[in-house]
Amino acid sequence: MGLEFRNVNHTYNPGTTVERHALKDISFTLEDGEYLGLIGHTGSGKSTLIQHMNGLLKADSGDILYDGQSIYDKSYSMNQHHFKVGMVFQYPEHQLFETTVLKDVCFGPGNMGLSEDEAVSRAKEALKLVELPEIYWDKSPFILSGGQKRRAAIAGVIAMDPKILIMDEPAAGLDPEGRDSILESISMIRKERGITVVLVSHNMDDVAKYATRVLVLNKGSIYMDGTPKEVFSRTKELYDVGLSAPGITVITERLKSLGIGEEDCMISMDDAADMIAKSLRKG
């Protein structure tokens, strides 16, 4: 049944001169198994929204339901909700603190009340899923590279077996190879475990490549909601709210303006190659 938002509102510093309406009447359902790309300009409400998903912030009004039950019901365990909806914050390596990688990844499962053996088993499985080599498991997390630290931090959340995995700019600060590797690992984990993924990103190419659905926020409201092709075909409207389209979309739109190709919005290199090949055959 997923995670459902019903007319959710949130205001920071209400009644003061710096009052800000961060979320305005937000309603949507995050379906099981989706890969949601969440985009919007800085200050659009993305961080506030994902913190409501995880229960770190409480709505001023409206309701949020997980599998049909309000997370604000007295009978609902918010502590369990934090385990079900895992959050990997931007630059998660700053949250690493244990003496070894394995101990750090064990912390979450241990906090859930699992035995030491169960926690270690979960941690090792998670580290394999994020493809962090075993030679690093007994080393300090602080000697790892940036990409390796990111994997260790993600493993710490995966080890708690979340049903929904929220990633806030998981590839921020990484080189292109590291970024692609991290995002491919997340995509693989989603397929293997059948979990729901929420990706917050400023990189439109990443969103177009991995997401099955895109939610665009603007000034605290839902501005667009659709498939990547549906959203990125509206390039002018995206530009109007300070966003861009994937690079390949921009290029192919320019080519179509020159009479090359007639297909709908292109969001991948494969789509673009097919378009150009068809145009050459016609020409």
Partner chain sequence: MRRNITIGQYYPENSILHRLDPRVKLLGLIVFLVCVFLMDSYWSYGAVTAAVVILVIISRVPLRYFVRSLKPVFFIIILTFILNIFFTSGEEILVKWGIISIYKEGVIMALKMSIRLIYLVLSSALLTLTTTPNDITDGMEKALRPLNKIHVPIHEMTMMMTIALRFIPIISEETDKIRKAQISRGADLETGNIIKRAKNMVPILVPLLVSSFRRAGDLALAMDARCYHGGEGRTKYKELRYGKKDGIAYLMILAFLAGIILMRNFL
The other form holds:
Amino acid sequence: MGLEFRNVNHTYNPGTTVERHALKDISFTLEDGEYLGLIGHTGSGKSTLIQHMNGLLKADSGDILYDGQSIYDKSYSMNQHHFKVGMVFQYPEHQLFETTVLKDVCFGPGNMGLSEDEAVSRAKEALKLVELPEIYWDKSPFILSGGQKRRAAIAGVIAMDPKILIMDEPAAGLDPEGRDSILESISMIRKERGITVVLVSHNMDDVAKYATRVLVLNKGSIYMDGTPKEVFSRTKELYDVGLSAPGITVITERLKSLGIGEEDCMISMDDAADMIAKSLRKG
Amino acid sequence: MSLVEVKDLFYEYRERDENGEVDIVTTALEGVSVNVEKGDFIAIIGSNGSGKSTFAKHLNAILKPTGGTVIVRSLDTSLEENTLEIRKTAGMVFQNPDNQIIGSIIEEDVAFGLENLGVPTDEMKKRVKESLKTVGMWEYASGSPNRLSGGQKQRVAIAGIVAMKPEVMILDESTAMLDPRGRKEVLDAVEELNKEEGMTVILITHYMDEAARAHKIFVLHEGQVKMSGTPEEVFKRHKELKEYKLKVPVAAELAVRLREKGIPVREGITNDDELVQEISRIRSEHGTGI
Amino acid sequence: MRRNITIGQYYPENSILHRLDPRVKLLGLIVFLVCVFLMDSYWSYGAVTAAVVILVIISRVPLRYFVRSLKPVFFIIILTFILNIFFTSGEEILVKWGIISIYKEGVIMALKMSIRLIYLVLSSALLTLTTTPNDITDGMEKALRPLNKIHVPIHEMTMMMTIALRFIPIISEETDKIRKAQISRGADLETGNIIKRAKNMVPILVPLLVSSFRRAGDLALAMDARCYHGGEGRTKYKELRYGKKDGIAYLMILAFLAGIILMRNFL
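Switch from the form predicted alone, shown above, to the form predicted together with the partner chain and output its structure.
Full complex below, order starting with the chain above.
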């Protein structure tokens, strides 16, 4: 089940001088409950791919199936699909518009046709999940700090109770603590609600820490698809397409080439420290 | 006399609450003192809301101190008549690459500051070319900035400052909105300017790996300088950094973990190279005897 | 992607028209517009038509770009034609059908007005297809500079145009992004009557306004930081300089105007 891509192609501005084949024959299935890290150099097609996931862009050819049904079927409601596949764009705080945080978060649930009480209760629940303190709920979203605005905007999507949550660089521009705490919140929401998460990020450390599966895009095609360890062990191939590996992987691979440590690809700080200590003791 | 002398700088601003009634006085900077010598490469790091951007805006007289003094090349920023001269001396690159490019053609944008200074056209052409070459963007000179990546746009913005031949360049979170490749492009360009042209650089950032490339780091938290020193000295105090919502680079953190496990890794590791060298040194010196 | 949109419709080529000083082309456009309204005889129609055809050919811009420029005004041309054909009265009736009569004068008037409209559009297209918006702005600034003496803020006006040219693509891209974000939250932008639709635009317009103000603030800071202090004492990176071809073009433009005036008075 989940969300299945079958030979999806997308071309921007076909037939003009600025034509660009952004997705080339993409096939894969996003399984329920996965935490997918989507990585690729700027212009690799990540943003086009996620916009296909929630139906904002339509495939030129190929098909996308949600729980076995084509989202392009006439009988399939695209509007409902937007609610099932929630999308948090980069810098989502730029889409806040209401007079209070709570009203803004209610916008999505309200559009779903829920009663006002139901919408408000969902909004409050979402605001709790993103850990935005209650004192801000009745404040104008525009007076919040950058990190708080970000949380309010994410709550606006969580409140629609999506089955799949797509996030494009949710931590962009935040300081290290803000970064960690927002990613922790998302991870917790995933566990609590059992949802699927798609994280688009340039930060390999974050992807390595949270993702259960990593999909690498290059020039509109799938370049790699596997567990974080599988993908990040192919460090050299990642460099070839303008990407890198997590900081810890880079260090441990360098040490291994000097004969220190022999285990598989390392993506966590604890494992790496253990490996190096063990190897040094052994001599 | 230092090139930039910030002495006991205070900055307070008043905010009205939602009903426009009660004033709230917020102190963004509380007694900050920083000296920058010619040719230095300084990093100011701090979390969001630490006051680092407010500090940066004092260096070229966008903001004026409510207490203390900011002196740039012996010019006091609080005096109105010094403003233009200070801005010629201290060039500033901002955070959002889109919002600081004025021209629709790259070379014309780089020329914008020179036009304002009244530089003659021939001299201007020469300087635009030189500065675009310095940041590696000359081949795009006649193109539109809209088609560039974030890192390329920031390099154009840097060229626009370099062309004005300032003595110090301030980068106010100029890498915050860029991807890793863009950040690297910008940092490389800045480092080269510092090394090759002797440009004094003040880098405002919350990325530790960027700060590691500076000669000296100042850590700002809640409007105060909490730490200062070389990257080695600052990264040693990783626990304190955590209190200030910052994080040491991966290599520095791994070094700490190894020390905790009883591996005699020296203090003050700041980057991958140093850590890898240190570990192989330990192996060759100690063999199996740890 | 929206990133690729360009303002105006400049078609990159290297024709003589492309290389002319923008001031020459601006004056040429004005003279041509005057001529379009001065023409009254078949001779003058012929002369103006010949001029349009020759300019289109030497511009080396493909014909379909000119046709495309007519598209948005196509409806207005048809409307003008119909209004003139039905509501001009005269002496010679061509068709009579109930209360509707079509006179010969009506047909002629309808043709004349449509041709004028088409030439108006084509001549503006000739300017915008062969001149970048920046060059047009520069040309206007330089040509209008004497007005500074009577305190018309020419520099400020052209600076505003320059900034608008720079930010229109960025803001249009941003609009697209906000629109998509709100659609993802179930915003309904396509159904309902005008009032409901206008109300539904709020989730797009508010963020757009907020971000435009933020951009404006950032830009003002960036301009300050680069020592911007108005037009006084400013030099120009791209100093427009007339060449030989520009002088010749001026002469031809004036000769053309004189010719049309002569035709009006003596033919």
